[in-house]
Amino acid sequence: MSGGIAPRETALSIRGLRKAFGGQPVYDGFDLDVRRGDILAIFGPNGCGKSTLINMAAGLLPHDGGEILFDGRTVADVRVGYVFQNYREALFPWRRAADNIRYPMRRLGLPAAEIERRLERLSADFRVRFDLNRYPYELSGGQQQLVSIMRSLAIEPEVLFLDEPFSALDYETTLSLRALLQDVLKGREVTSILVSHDLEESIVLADRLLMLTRRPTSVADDVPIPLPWPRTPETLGEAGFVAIKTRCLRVFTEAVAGA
């Protein structure tokens, strides 16, 4: 390809994955690759498994079969970041805000000097403003979820999983949220896979955007999203914002709701 870009390699390659609960499949031969450094978002209807499917790839939930390799590695030979959607039982409350981002680090074994480095990197590409020696119930809820997303990133993961991350937040503390989020994963180029039921979240924060059937769960779509970085609330009002927006409701209407 000459005068072209390369194309990136696939971080994350799932093959003829299945899964099922009481006997009823949910994925039966279900294929992804995810490139290095892409955002993808996984979007579709209330237990269609978008949840399951991260928590397998994960390792916190078994499948039934098929694989899932990480540039050939399973993932017990991978370091995995997980942001969870209820950031209330996530953090550990009798540790401080600065001691559940220091927690996963120290079982890592890093020495103190790198724990305290990668901290204070965080707080400044996180633009954070309030106390990190206070406890988690003395923060807000998006302070709490800010703190979960900064621990998740303290190991440096290969891939980040993000479950519906800001679903219990207001508007407004989302909106923040995200702006901050997307400079910090676009900046360090950290391979990210969201789960959302928001649709203009998934499209705001995705390089790509995987849009699931019903059970047993397939792709209605893959979506490119080429849209220039940073999204600001002012994308959401673009064109291409719209067009795109368009056609997945398009496709969540006619191929996933089947209506």
Given for the second form:
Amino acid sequence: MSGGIAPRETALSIRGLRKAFGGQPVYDGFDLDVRRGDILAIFGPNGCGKSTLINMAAGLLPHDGGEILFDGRTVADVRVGYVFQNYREALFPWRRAADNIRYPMRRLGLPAAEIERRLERLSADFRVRFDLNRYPYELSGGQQQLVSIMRSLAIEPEVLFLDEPFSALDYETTLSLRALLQDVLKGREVTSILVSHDLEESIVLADRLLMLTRRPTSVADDVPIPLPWPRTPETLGEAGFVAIKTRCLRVFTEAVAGA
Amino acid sequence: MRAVGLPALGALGFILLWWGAVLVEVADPVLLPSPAETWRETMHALNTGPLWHDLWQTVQRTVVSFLVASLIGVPLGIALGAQERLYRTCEFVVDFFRSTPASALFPLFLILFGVGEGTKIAVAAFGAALVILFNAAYGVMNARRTRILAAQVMGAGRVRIMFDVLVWEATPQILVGMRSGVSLALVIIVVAEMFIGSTDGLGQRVIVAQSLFESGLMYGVIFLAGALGYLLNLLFLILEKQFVHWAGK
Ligand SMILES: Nc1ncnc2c1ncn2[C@@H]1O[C@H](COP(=O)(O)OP(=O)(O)OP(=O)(O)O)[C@@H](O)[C@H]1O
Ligand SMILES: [Mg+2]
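For comparison with the form predicted on its own, please write out the form predicted in complex with the partner chain.
Whole complex next, starting from this chain.
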């Protein structure tokens, strides 16, 4: 299933993962390898355990069995970033946007000059045109999620987790955030795991797409997405994209929706 | 304009109603003096008598007991709220004493603290502390889970999460608790001034005015106590608005 990624190239490796809630298993012997620098999209029905998976990997939720290793280390020894679906509840509204972004860098003990340097570089990379000295609630939803994304990248994470980061945003905002995000993630070669409810988004933003079944969760299909970067709105019309989407829809109807 | 205008209209209506009742002699003038007489007697007592001193004593006692209550209630509430199991263990006791009328505790506190300033302040602080503690604990327990997880994933440990997230998340609720606490402290102090060995304070002044049939003054002192309670409440409302700028957003 993992397609034989060489160990040194593996940023995240999950073996025999088990997790149950109240005796009901969600994962029962789940394996996954994520290649360094890849964007892995995870697509699956509601309640199949996508959030549970990345929360366990990010160290926010204990697992019952199996191991989750980042190049041989546990999550405690690894810098990970996490972008929550609900940006309103993930940012600290009592801190200005810039201070939200500085927060994880301060926890890391970076010197002030380095913190400012990174903040400036992030603003440039994401082409921020609004005032970062505002409070989060003074920003639009898209701007708030952008701040969350900048905050998660500020520590230069080895692995970045994103749980449906665009699902609360309108289509236009989603498109522009997607474009910015892919530029930065690909430019910095950040290993990322993106949970998405949107099949098109999962294909457009990823190097590889994992389709999950209903509980107990298994892999319905593991789809490589060798489309060239950067991917633009035109990508959605190209033959390569359409072929992948067709394959995914077929898997979805057979294994996911039909079950 | 409307924010001040309408309430002022209401207050004016109340005074007119009062005046009307005096004019048609609804009650004995000794029981119901006119607004003008109340005003005159109260101003007179303020200008000459010990009324300023009484007001100041009541303010002082209320503020001291409120401060004691906050110093105990806020940290303890936050600490208990951060350990939900511990709070659940104490919840019944806190709730029980929070529901106990503080006035019923006077005899007990008289035994513990004797007749004097200490007793009044202790009872008021006790009542207010429970209200503040309860609110602080709930504020912490209702902290947004996502925010705690976000802090955790950014490398904040338990203590950091407490100071960087929980305290802030609980601040709006803590201020609500303090607002209720200061009102309760005033209530208890005024009652204590009436009944447990006092020679001054607004509560004492009301009782004395009543027994001397100085009904104008009695009404005046009641309104003075009311104004004090209202202003304390207003002060905290303003503080909440100014300080907790992010609340509900
Ligand atoms: N704390 C919990 N206690 C009990 N059951 C839980 C808990 N967290 C998740 N579950 C259950 O585990 C399953 C997986 O939940 P999870 O949130 O990971 O799903 P998801 O794939 O992210 O769904 P969605 O697409 O709705 O976000 C669900 O059936 C959910 O009900
Ligand atoms: Mg989810």
